[in-house]
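Given as structure tokens, the chain that follows is alone and in the form predicted alone.
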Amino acid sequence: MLDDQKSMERVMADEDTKITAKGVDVFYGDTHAIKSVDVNIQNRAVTAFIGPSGCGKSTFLRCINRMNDTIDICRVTGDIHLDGQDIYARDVDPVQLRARVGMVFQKPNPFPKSIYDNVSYGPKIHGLAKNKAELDEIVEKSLRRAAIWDEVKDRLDAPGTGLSGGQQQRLCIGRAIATAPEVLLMDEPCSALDPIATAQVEELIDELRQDFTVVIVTHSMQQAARVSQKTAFFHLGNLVEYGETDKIFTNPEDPRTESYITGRIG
């Protein structure tokens, strides 16, 4: 057991992997929606999921925070490592890895309180601050971050669900970054918005991965192209195809993936 974990390491070491997951499968009572998934997640970039409706690509993406232990009926088997570390190890508290795995879902969700505080509460919980100067420094720089703080600054009181859709789902991702995440996963967070608030959100996105390893889903295989470096194609819960972006919408080596973006399937 410890040289596989050793040998988990080296290949992370080499490859500039921050993610990796092997043999994942995952079941809901009876069905097997994630089928025996392998894939390196690289560091410091950004990795579309892409796939028809109902092909597993967010109940995968559900599994690298363990936000799937919340549903009764989900088990998930196989490894899924960060840095290394087996995030489904019995001594690994999912809360803590929540704090270094941020998500930001489909539907803008701010809670109902001010600007402020839905960016200061994880900080605040997970005690990232000594004082209040620092907790307005993390606010100020996680709303700098998630390009919103000029739109927002002389507001910080008012209610974050008083914001337009767009505002809202920067809102989100401020609040998602805030604990000073590794990793930041993004469940279709452009499909409530309107095409201006997309593009700002995309460019966000390419800003962001700086200093995070981002993983979006998207059913807009437009927006996987114009957003990231990596991409992987999902099909009735399978992983059929993984690798560079350009190389996956422009020479896919699986029939199926030339079926889904040329639009035979989908």
Contents of the next structure:
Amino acid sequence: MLDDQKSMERVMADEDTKITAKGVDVFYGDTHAIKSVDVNIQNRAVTAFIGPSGCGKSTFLRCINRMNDTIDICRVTGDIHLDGQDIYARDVDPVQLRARVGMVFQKPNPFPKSIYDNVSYGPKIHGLAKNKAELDEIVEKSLRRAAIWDEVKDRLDAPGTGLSGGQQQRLCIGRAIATAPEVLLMDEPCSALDPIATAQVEELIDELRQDFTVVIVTHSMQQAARVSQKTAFFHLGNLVEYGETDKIFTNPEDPRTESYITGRIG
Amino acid sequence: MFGLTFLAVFALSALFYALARNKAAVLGGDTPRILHSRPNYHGFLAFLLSAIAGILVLLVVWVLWGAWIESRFIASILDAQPDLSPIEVELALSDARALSEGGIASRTDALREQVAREISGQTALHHYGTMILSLVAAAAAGLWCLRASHVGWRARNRSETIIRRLLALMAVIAVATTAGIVLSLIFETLNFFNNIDWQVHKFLFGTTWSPLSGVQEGKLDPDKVGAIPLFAGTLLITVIAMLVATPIGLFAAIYLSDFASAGVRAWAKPMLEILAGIPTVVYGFFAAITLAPFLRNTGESVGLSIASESALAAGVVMGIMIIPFISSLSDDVINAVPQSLRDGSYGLGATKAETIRQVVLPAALPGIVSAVLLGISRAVGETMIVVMAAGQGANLTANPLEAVTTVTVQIVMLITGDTEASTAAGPAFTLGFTLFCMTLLMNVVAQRIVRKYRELYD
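Since the structure above is the form predicted alone, I would like to see how the form predicted in complex with the partner chain looks, so please show that one next.
Let's see the whole complex now, leading with the same chain.
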């Protein structure tokens, strides 16, 4: 216990660590989905979670902004700290946490509202803009950062659902950015997109790490290699290996990691 | 006797099923695959052909023979007493029928007794003759099928064709009935407009409704058929009902779909739907016997005079009746809003309330609107509650504490009143037709909205 405390403090001291997870277990009813995962996620970098389907990488991602709270049968134990603060502490409101930890989902899910309203939704509910001019500015800035401004600036009143899949996903990224989060969680953001849209979103993710801590779940090992600095390999609910992306892909320590990246398991 | 013949035809057809099936099985022998159709289909085709032939002959012969002997009885009554009026002839005939069955007649005389004897003889012949003819027809069809079947007999295709035609026949019956009802409504409406000298505007915009007062020889007074008080009453009660049903139904739906735990939902939703299963007549006397006196007494205690039959009582109870429609339909559309939209909103740090108000409800709005419109068309067409609780006098008022009357109530009054049906039917059919147009319009609008809504997600 004392050791835990010490190591946690040492991690806190490390300014480069944004999120610290220690001994995290997740249960869906009787299913043990995540088994005692420890991981430190680096600030202003892209961390990729890879692993075969059902290995728990999305489940773990959803622990970081407590999205699993919305699932009745899901139970999370262990510690996850964001900037040294326990996000599962009793006094933490998941609603406030999610404003700091944004999320982009597997399938583009724009609200059936106008493009403008999609982006202004977050800032409005969190009171980030004092007036219409400020709100306009946030919307424009967010859409620019999401690399979609030029495509939609003339039709901000058009419904967000009318955009193409790739545009919708970038709109959703813009929507997440507009809330000014510190961490951006992405759950297979490119799995519903074609190669061109995927390339655009990947380029965007690479730029986003200047301002945000990005955690991305992906099934594509090429994508993990292209966009991330750190990679974590999950297998059957265990975090098998975590380290520099280059090292994981060129010189993995664990035989299971090697089997997976060379295509023998998964 | 008819039912017995029906069963006999069926039993005979079942026999042919067994025979044809057996024959096919024997034809197939050890190599059943040489048969084009499996033995079951051979049997089924024989059954279908035999049953259809038998039942068709039964229906046709029964009706035609019956009509023919009836015309003979009438002829024999008229032969004996040529100066009887048509109504008296019918009375004599029904008396004779009663006598022949050992029942009680209004009068017994020589003529009636003679006709009764004739009926006894003829009826037996009619019944047994029809039975034999239909059994012969069924047997002939069955035997033909049995003889015609061979190894390459396309029994499956043939029986499927027959089934398809039977299904089409049922669809035609349903559609033709609807068309018939609408046509008769239109016909009677035109008849009524003709009766008031085509002063249609007096029906649509007149404010005095008293169609049967001072009616002579079926001629209606155009100044007394103004339907405005009825439509105003219907509107008033509908508005009250929807004011009760929409918020309660919608909020109940929101609670059930987004807040209630699975356990609560499992028993609350069926309970709510039981409300839809209560017959409206029960709601009616609940309104008349429980709610209306309660409202009147409460009103008295605060110095308000509330009529014992009030638009308020009828409207509130009607609203309660409509709650399950609104809540059940809204619940469905709210549940149809994809979970990904809710997740998207939660992921941005929205609370549950913000998510429901700003994402879920706007997305479900078209469906909710159509649920409300369907509720309105229920309210407009509802009869029992208003008959018991709203009043009968055509009273043009916007005060919910007074008695008003509705279109449906007046139709009931016209049809069940003691005015001759041919006179009362005109205004009643016209009101019915107007009501039909209103609900049709609302249902069409509701369906349009629902379709538009579907396009959004699929």
